[in-house]
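Only one chain is shown below, in structure tokens, and it's the form predicted on its own.
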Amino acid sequence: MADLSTTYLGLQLTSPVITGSSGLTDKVEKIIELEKNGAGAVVLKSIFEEEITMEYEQMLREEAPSRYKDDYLDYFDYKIKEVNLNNYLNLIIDAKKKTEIPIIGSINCNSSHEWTFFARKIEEAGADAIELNVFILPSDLTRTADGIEKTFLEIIQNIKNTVNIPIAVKMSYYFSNLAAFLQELSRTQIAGLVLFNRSYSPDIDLDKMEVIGTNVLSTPKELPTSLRWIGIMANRVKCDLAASTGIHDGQAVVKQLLAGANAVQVVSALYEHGVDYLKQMLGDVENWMDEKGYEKIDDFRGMLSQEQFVNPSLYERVQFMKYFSDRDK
């Protein structure tokens, strides 16, 4: 039988599957469930600066007495930061002692402000590694694309001069140069990298007039755009590779894998068809890995990235030529 383990982020787990930052990770139980299914590792549901943020313009706008006031605001910041994090580094302690697997807390940052403070509390919490969930839409005309990649680099660098556990960073493809950017992000000495984080998406109810959310469950369609950078980026970056976004089959995982990833996010299709829906996942990774002669993934891993492709130049391809033209004879 195959085996399916491996490591990331210098974590072993026994599956490459990883269960990403969700509300399936929320709670010990369900993290307890998604080990019986197979899950490699967790990363637990992130701390959300902007939640924090705007729980406390709430309380600002709704209970703040004008009497008082800054002796008032000051007081409910500081009790509403110890609310949330005292919840998360508690679900830390009781995953850590009910489970074998390992536990990644997760930073929602767009700034670098206090964030060292929740990273050292995490660590001191016994989470095995911290993924930081940056993602900053460059739509502030006022801020170039020099000064959003400071900003990354501030975040990780504050961070790395405070704990010492592990560190990934789940990022979008927003970037001017995403290549030459992310082997620079994997210079900082960081664990690994994950590719992509996914973004709120608007959209316009015509009868409300108003702006809404869509698109909130990944779909197969977007493997491919994951897909691409782990291929292009395996072995030029000096970190692990973690595959997120459109992974919803086990072929999904081999494609990744293959393409030089170490480990894979999955949680739109647990979400569609059950945590045990990993069961099944796992199971056509070992049929696969057993029609194919391969014992473990690393016999297969990176065989098709771009670096060791016959033909690196399909993964940077942007337009459709042949199959289009073959289309219209």
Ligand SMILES: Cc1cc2nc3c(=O)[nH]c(=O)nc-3n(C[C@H](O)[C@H](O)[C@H](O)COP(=O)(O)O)c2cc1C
The other form holds:
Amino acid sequence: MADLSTTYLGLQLTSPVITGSSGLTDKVEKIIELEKNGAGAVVLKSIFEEEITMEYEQMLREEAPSRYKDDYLDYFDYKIKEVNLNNYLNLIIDAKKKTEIPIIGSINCNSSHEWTFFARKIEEAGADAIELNVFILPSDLTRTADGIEKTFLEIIQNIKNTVNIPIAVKMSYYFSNLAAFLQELSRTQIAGLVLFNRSYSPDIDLDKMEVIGTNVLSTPKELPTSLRWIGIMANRVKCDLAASTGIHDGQAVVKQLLAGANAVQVVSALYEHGVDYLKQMLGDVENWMDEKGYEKIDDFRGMLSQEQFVNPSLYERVQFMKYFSDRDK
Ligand SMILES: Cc1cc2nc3c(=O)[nH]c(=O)nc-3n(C[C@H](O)[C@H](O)[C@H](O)COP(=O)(O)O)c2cc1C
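Output block for the form predicted together with the named molecule, input the form predicted on its own:
Let us now look at the entire complex, which starts with that chain.
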């Protein structure tokens, strides 16, 4: 029987399938179920500074008489942060008590001091690692590409100076020189890169003439973007790689491992099919390994990364120049 255990961020995982940050991981009961169904680890739902600030501003608007605003500011800042953060920290403490799998905290902040404050608290609560959900859409016309990259490096440096647990950075692909930047990030002594986060997608409702959100869940067709970049970056970064987005079945897990991922993160497939679908995904990975005669993940991991592959240009081919003419022959 194939052995699915592996390591990610220096942590021992019973399987390479991690439940990604989402509402699937926001309660201890859900984490227990995920563990029962074979999740190798969970990334908790992100704690968002923005959310805390929004609640805080609303409270301020509703309750603070203007002459006392400064006092209220201090008081509510403290109070809301304490309640939200405490709930988050209690979830970590509880999950560590009731499960054996690694618990990875996730943070998304706007201001640099809050990144480090949250990270320290998450480490103190006993999380095994932290995933930084840094998402900067390059839509600000006044910001340079260099400036955005510098922000990433500063956040990482500050957090590295604050905590000792492993850090993973969850990335988007909106970078002008993605491969070089991923490599540069990996030299900051982070333990892992997660390729990629998936952003809120806009659409337009033609009847209501409104911009709306759409496609909350991914589809299997979204697999190739992360597959390409895992394949290109495997063995070219000084940290682990986790694949995320569009992984909907056991075959997709195997493909990402062959491309060189150390682990994969799954969210939409579990929202769609339920948490017990994890068992089926892992069973399919096991069957594939048995059929091919692989005993453990490292027997085949990275076998089809760009570095290993006989025709590495296939990861980089971007045009369809000859697709139909070849097929029609
Ligand atoms: C309902 C929902 C909530 C999510 N919440 C978070 C979050 O709090 N933090 C985060 O980093 N990613 C969040 N994500 C993104 C997922 O972690 C993941 O990166 C994305 O869904 C792509 O993976 P998938 O194709 O397996 O769904 C969320 C996704 C969904 C669908």
